[in-house]
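Form predicted alone, single chain, as structure tokens, below.
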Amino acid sequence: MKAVVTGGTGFIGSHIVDLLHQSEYEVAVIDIQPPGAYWEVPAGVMVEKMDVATPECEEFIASYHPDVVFHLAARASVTDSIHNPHEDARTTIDGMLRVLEGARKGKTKKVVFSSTAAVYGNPSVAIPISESTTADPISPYGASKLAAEYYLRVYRDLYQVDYSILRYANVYGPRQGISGEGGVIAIFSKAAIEGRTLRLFGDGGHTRDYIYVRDVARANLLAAEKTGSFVLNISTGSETSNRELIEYIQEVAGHTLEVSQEAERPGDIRRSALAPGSALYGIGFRADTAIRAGLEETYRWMKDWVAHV
């Protein structure tokens, strides 16, 4: 089996590449960023440095003839999308079209797309949110991800390229940088290690459904191996508030942290948790890593990384 991973040198992508390599896939990575010092590219994995929104990306996928494309390349930040919506749309929407055209020409069987809870916005329905909830994004980031989802559906109907749309809750774990949609755990961990004040936006009551990155990588492989097209939440179904998160990190760090309370940021969703039942039924996926165990792994990794940079 041959796979292309766009964004494959990044946080989630590198974990997917590791798992694909262990599963004996032939793997090619497309990414505008070189592999970071935190990750050693597995032997035999091809890394092509290119922008996903360019003709070169489309041409490479078409010529590589992958069985599956894992499409992760994106500008994964709500805040950045508000400040620069044009660049967000270029990467997410133009990038999706380049991937789909490459997949169509290369006779690819399936595209697995890393989408997001941000497509739901601030729904009025009960939490956790199911896949049947009407999408109503409140940021350019969520809007461009939703547009990309619709392109997948069009290409399935026109060209029979199957898709798996995976709407992630907030992903965290080793190799995560201190920016991006789910970066608060990495930001808080790094600040705790360096003895800096934590910046808390809003009253601390904002909640997220945090899911460990290796669980997410496993979900991607399960989705790739399932026939047909579908949309699934990849989540735990549990809410953790920013206040609770600070308490957990203090426990893991073993000391009290200073906290600076600041104004709520525009575009921030108040509550978010995604119902995980369809993923269990559809692809046999269940998140195995409890948040406390995942935080300990993440904190250990961050401590080693900070010591070596």
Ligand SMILES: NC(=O)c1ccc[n+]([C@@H]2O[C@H](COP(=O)([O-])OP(=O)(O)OC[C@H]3O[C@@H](n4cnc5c(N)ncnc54)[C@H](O)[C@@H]3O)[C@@H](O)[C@H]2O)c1
The other form holds:
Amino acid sequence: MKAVVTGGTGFIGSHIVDLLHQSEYEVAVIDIQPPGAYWEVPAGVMVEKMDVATPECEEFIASYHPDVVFHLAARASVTDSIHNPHEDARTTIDGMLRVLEGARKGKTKKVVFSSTAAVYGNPSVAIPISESTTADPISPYGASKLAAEYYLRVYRDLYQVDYSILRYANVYGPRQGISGEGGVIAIFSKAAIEGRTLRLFGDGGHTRDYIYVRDVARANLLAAEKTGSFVLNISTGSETSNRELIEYIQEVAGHTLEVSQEAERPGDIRRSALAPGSALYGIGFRADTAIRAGLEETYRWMKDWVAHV
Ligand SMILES: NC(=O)c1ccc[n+]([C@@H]2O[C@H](COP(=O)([O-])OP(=O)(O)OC[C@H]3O[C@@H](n4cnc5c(N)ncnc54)[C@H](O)[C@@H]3O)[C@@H](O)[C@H]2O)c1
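Now show me the form predicted in complex with the named molecule, since the one above was the form predicted alone.
Every component of the complex follows; first up is the chain already shown.
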């Protein structure tokens, strides 16, 4: 099987590439950034430094003839999308069209798309949020991801390119940078390792549904190998508060951490979790890394990385 991974040198993409390589896929990566020093690209994986929203990307996919494209390239940040909505839309919407045109011409069977909980906005429904909840984004990032989801549906109907839309909760784990969506575990871990004060916005009661990156990579493979087109949350369904995260990091670090409590950030959703049941039913996926275990691995990786740079 041949696969293209856009955004494949990034945090989640690099874990998908590792898993594809272990599963004996032939893999090509498209990314605007070269691989970071924290990741050794597996032997035989081709890395093309390319902007996803360009004709070169479309042509590359068309001529490579992948069976599946894992499409992750994005400016993965809500805040960035508010400051640079044009760039966000160019990367996510034009990028999706380049991927889809390449897939159509290259006779690709499926596109697996990394979407986000941000498409739901801030719905007034019970938590955890299911896939049947009306999408109602409140940021340019959520809006462009939702638009890209619609293009997938259109290309399935017009050209029979199947899709798997995966709406991730907050992904964490080794290789995550300290900016971007859901980076709080990386930010807290790095501050704890460097002996800095942790900045806590609000009373510590804000919750998120944290899912470990290797579980997300596994979900991508399962979604690619399942026939048909579908939309699934990729999540645990459980909420962890910032206060709990700090307690866990203290346990892993083995010492008390200094925390400065600051004003709540405007627009910060109080609670967030996505219902995981459809992924279990649809592709047999269940996230099986407990937050405490995943956090320990992330902390250990961050400690090695901080010592290395
Ligand atoms: N991390 C999360 O918690 C989370 C949650 C929901 C959805 N997602 C989605 O998952 C995907 C991967 O996110 P991540 O956390 O690994 O972020 P990341 O920033 O580590 O990875 C994104 C990659 O896309 C690349 N990229 C950006 N613009 C590009 C362009 N124009 N052309 C080619 N490559 C480009 C970047 O260089 C980077 O390697 C994104 O689509 C993101 O929106 C992430």
